[in-house]
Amino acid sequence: MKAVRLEATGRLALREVERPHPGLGELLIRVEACGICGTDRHLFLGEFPSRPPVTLGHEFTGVIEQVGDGVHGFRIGMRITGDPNIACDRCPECRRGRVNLCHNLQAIGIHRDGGFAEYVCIPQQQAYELPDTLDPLHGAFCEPLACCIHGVDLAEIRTGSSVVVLGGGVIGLLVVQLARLAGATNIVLVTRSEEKRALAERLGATASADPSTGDIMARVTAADGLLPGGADVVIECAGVAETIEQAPSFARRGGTVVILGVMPQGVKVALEPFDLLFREIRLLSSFINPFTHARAADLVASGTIKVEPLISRRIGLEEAVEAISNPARKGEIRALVVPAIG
């Protein structure tokens, strides 16, 4: 079969590599779509810990082509979204319930073979069913969807509260929709792209703003801005230094600031601590999904999330050595890797 493989950092290519046989309470997933995400990006550049040779790929949807011994639940056809994070469940962090705190963590894409492939192997656990009418890309969105999930929940929106989404990428255009399911009235998302802006108010942003025109902070948190006094949460969803020093200021007296966005290893960013001190800032970060896919699975089927004005463009195998290897295109949301293409 063929299969985007990471060989070191820097080197991708796509190699015919022997079709995987699923083991003890594994199943063989015929793959449908897998989205290339930024963290496939890091991982080509050495800016994200992996383990090469590898088969990149952790936002995928498939059909389930064979199962293993020891599975139950599950049948041949059945259509499925996988998450990627295999917690041990036995460290630490595990028993206080912090799977994605997990001390022997392993990651489908990252540390084992990945969906930028025909077929990809699954433990059981981490496959979540989908309705066989579902369009199988939207699947592929159940992942970056539970991240988002996580960062949301810790930011405990309530009904009533005021919310800036910096970055207008999927990230950021999924937390605008479930800010807005969480009962946030405000809603302000923060990007250059106008077409992101004007896609983020059709899916429940009350007002965006372009921080390249004029004073940002003034527009949103001004006396006559969008959010006087600066927001109850900011989720930081771009993954950029400059958007997350920005951050607290965008942040009323006592508000809370989620880092959402995944920046390179190693990049440090300037903050003050003095304003965070004296405006009681509470300074949060979100990593991946813990316990949130099958919600996420649930938001995706139903279409209560929508996903499909997020899916730029659809590219075959023999096209995603060089997607993933450069950015993303100008405006740009979402690219995916569908097999079957070509």
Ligand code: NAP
Second form
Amino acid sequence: MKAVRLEATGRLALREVERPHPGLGELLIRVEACGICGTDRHLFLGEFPSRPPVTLGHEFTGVIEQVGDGVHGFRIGMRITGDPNIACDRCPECRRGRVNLCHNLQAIGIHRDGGFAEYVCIPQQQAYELPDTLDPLHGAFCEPLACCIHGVDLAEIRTGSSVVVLGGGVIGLLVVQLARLAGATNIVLVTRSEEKRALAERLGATASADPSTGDIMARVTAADGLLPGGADVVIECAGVAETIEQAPSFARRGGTVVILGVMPQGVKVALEPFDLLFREIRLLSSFINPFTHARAADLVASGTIKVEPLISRRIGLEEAVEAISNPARKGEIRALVVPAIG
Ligand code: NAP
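Same protein, different form: I have the form predicted alone, so give me the form predicted together with the ligand.
Following is the full complex, with the preceding chain placed first.
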């Protein structure tokens, strides 16, 4: 079968490899779609630790082709979405129920072969059923959505909350929708692209703002701004130093800031501890998807979260190497690798 292999830092190639066989308790999945996430490029550049040689792709969905011995509750032909993050269940954090902080965390598509391939083999406990009637590509959004659900849970958005979302990529646009569902009444998306701002307003943002013109902080938090005094909750979804540094200033006194964006390892940003203390800002980070994948699958399966508008292009495995190793195209939200395209 064809697979996109990270052979070493900076070396990504489409290779012919042996189709995997499902071992005890494993499922062989025929991949229908796998999203290209910013993390894939970080992995390619060596900015996020991985274990090459490995097939990348952690946002996959597909149909069960074969089941290994000891599999229960799954059958051939069932459509599933895969939770890529495998916790050890033995380390101190797993035993505290903090599975996303597992000391021995293994991720499909990072440490073991993933979904930029015709087939991927996964342990049954990582699979969640999706309806046959669902668009076959939509399940690829369950993984990023599950990460956003964790961030929104941590933010403790309440009915009537005001929320600022920084960054209008797939994460920001999913967070906007989740904030709406959680009961926020005023949701402001800050992002530079006009198309993304317009899309955010269609998906549930009550307003949007372009940070590249004028004084963005005043436009949002000033007395005559969109959210005078700042937001109850700020969710950083851009993963750039500028927005991480700005995030606390968008929050009201006593407000909550959740950092979802990932910066390359080792990069430092400037924050003002006095301001965080004096205004008692709750500053939290949100890492991956502890126990949220099933909820994500339900939200995608039911159509409650809209994912179709987030698909910018569908490409085959032949085009995937170029797409993963370069920055996303201007205006692109999510490119999906669809092995059936070729
Ligand atoms: P993305 O497509 O790169 O989206 C980020 C968006 O931020 C860009 O589209 C860009 O849109 C906007 N942006 C850049 N600079 C900005 C600025 N100064 N002010 C406002 N907006 C700015 O990435 P994504 O896939 O949505 O992911 C977002 C972040 O979440 C990434 O860092 C990713 O690694 C991370 N992530 C975290 C988790 C987790 O578990 N914590 C899980 C998945 C992803 P414009 O061009 O419109 O400004």
